[in-house]
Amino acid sequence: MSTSIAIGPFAQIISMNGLPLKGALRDEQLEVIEHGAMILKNGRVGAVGEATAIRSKAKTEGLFWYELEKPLVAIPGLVDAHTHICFAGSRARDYAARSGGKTYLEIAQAGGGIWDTVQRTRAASEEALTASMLDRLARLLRSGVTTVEVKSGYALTVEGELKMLRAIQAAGQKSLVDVIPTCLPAHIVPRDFAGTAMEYVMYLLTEFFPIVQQEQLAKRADIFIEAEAFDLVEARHYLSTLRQAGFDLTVHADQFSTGGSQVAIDCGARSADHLEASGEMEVQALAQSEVIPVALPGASLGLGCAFTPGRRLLDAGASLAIASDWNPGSAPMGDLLTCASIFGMAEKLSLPEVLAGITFRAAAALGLQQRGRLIEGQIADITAFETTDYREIFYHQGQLRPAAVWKSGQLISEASA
């Protein structure tokens, strides 16, 4: 394919143009282009508009103009900002028991749980790691997710860790979606480690991330806030630490309990995640904070809990993105659209706030600027649903499907471009 083309015409064109980072979002700020077409170039967008003026714009530039033959409605391809996919065995028998009224702390103390993950991500050889690791990004990528993060946090050793950021490394390299790593060495303490959970941050400061940082396997670390991983002096250190040591940061907050949010935001997180316990003063703290807020709707649906307040968040003035949180524990459903469309339902959220979410907002909660619009410049990812109004996509609940799409303004999907 030429590196420069014209695509069109779309039934519809949803380009997130001019809605901002923070706060509340109405049907109407929308901006949808009715019959509208790209040009796309060096895998950037070079003009989005209406087709007979991007047709003429074509010609008069000499470029190749791509007919869509069925009605597609486009939109950016989606961003999954906070997902486990690196990951070995399957936690079915703890959803089985959840579901049946076992509580977490209950399965874990019968051997499931994140120790479970944690011995068979163990076991699993790199090689093994990053197979596995292609068929879920494969997944991704034909539901229209083109950006996804990607943490470790399954091994809880060095060595371990450093193979998971390996092995997901390995997994980016030779797919078309766009991999983002995350260190999450700090996701519980091993039950193996003979040392306090101190000891253990420490443990991971100077023997670690040195490597991490030496062989260039991530550039973001996170830490899970709460009673039975690390409590809030423990982050702090990690977390002021790894920021003072040049990484990006993120944090797993409020999830059954409070207090992480504020770590979040006094470290210079870029996103807080989870926040399912946050309460009026999480949410006004979030609000006139920089740091993103991050739903993640797939493990209340796991878990059998209460959603993140996004319509609080939203109205309080703070950023709102969400993400799939697909792991094999609490989020085994991995599907970003599913998550979303239900969350919004649920959380009373307008479509351009759900949209908003998955899209620029998710990239900006992983510090990406030059994804999640359809604008000139901005790195031409596009996901195309077969329908003429953009609103089916969410009324069917993830179940519409993409039709085709672009990575880097490569055709990469076409199933009925």
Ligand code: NIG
The other form holds:
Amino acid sequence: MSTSIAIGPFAQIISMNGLPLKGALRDEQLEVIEHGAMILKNGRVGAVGEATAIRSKAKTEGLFWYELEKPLVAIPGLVDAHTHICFAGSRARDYAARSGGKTYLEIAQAGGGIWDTVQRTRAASEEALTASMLDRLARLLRSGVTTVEVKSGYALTVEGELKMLRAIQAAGQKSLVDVIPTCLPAHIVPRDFAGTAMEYVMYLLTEFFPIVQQEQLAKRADIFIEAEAFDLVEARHYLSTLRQAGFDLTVHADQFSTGGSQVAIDCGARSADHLEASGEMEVQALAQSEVIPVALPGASLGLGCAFTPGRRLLDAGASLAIASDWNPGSAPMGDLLTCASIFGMAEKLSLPEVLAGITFRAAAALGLQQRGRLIEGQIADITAFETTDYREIFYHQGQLRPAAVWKSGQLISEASA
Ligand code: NIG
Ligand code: FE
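Having displayed the form predicted alone, please output the structure of the form predicted in complex with this ligand.
Below, the chain from earlier opens the complete complex, with every other chain and molecule after it.
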């Protein structure tokens, strides 16, 4: 059945029309349609424009006009391109220790860190993981996120990682949010693996990834490149093998030390995420590549570390996505709009740059072309705020919550979130 509807008038529609994938963006480049309206057709955007024109088009086509009674500013549904929201347990103890000045190593030695979450996630059933994820997905939808990437990486055995991917798939099927799964079995070498890091990589490549492909559980793969995780040689082998097998690649790169972003570039990854430690050389190399840098300000805030050099990346000509990195350890906050607002202010980004980072540039980091802009043909994912000026959305630094969210053209009520 074909369903079409016209909606308006919006105080403003921020379409993201015509903005490039890479480079700095100025305020004047942002298309702001004052007193706008949209036609939604079969879950897609049919037309966007000035309300009077859209209203008469709707009339001619015999479409139902949905009259908005509050002043709303519409932006594309938000895309959170990097999360770890499939997990069990809490790491509040780590947080307190970090806040009190303990180092990562001291925390790991005291039984905290990623390994703590691994043990709790291994002990959780697939159903329990799905249920807790559904709560988090509902929270994301209420905060305006309509597409989210979710990584495995807290089980680190073939069976455990498959359990995570199946839980992610089940949650995606039950939620209205589009869930993009990513395999991260190379998060750290599990403490109970009897072998070297390279042997663990080989075990994943031969025992785990063929099943992922067979069961079509994910098309994306990730690795954490860092001293306490995987080195450059192990990462190159893992990534180049998976690329040949047809996986899309993304990398946890340059978080505390450099090297990872160059591996991401050399292996043709779609994105390189973190980059807090990236220097001028890494910034220039990323700008000259097709890799999308992804800033994770939630991790900087959760660890008390430097931010990704967003300004320098954009000025060098790179793209820049911004994601929450929501996870129980380094980034427990999980609010994309708050993260993006704070990061924008810290890095001196224009609001078009911040908006691009959580919409079409974030979609591109996931290899998705059909979302992130409110233009004809795109998936009708819309987040709307009760205000007359889009700048208010960032001014309130995440405290202005969406008044309405449409997912694939469907208005989401509180109850169905
Ligand atoms: O993106 N850097 C590695 N992985 C996660 C942290 C995971 C955790 O601490 O549980 C990150 O920050
Ligand atoms: Fe992460």
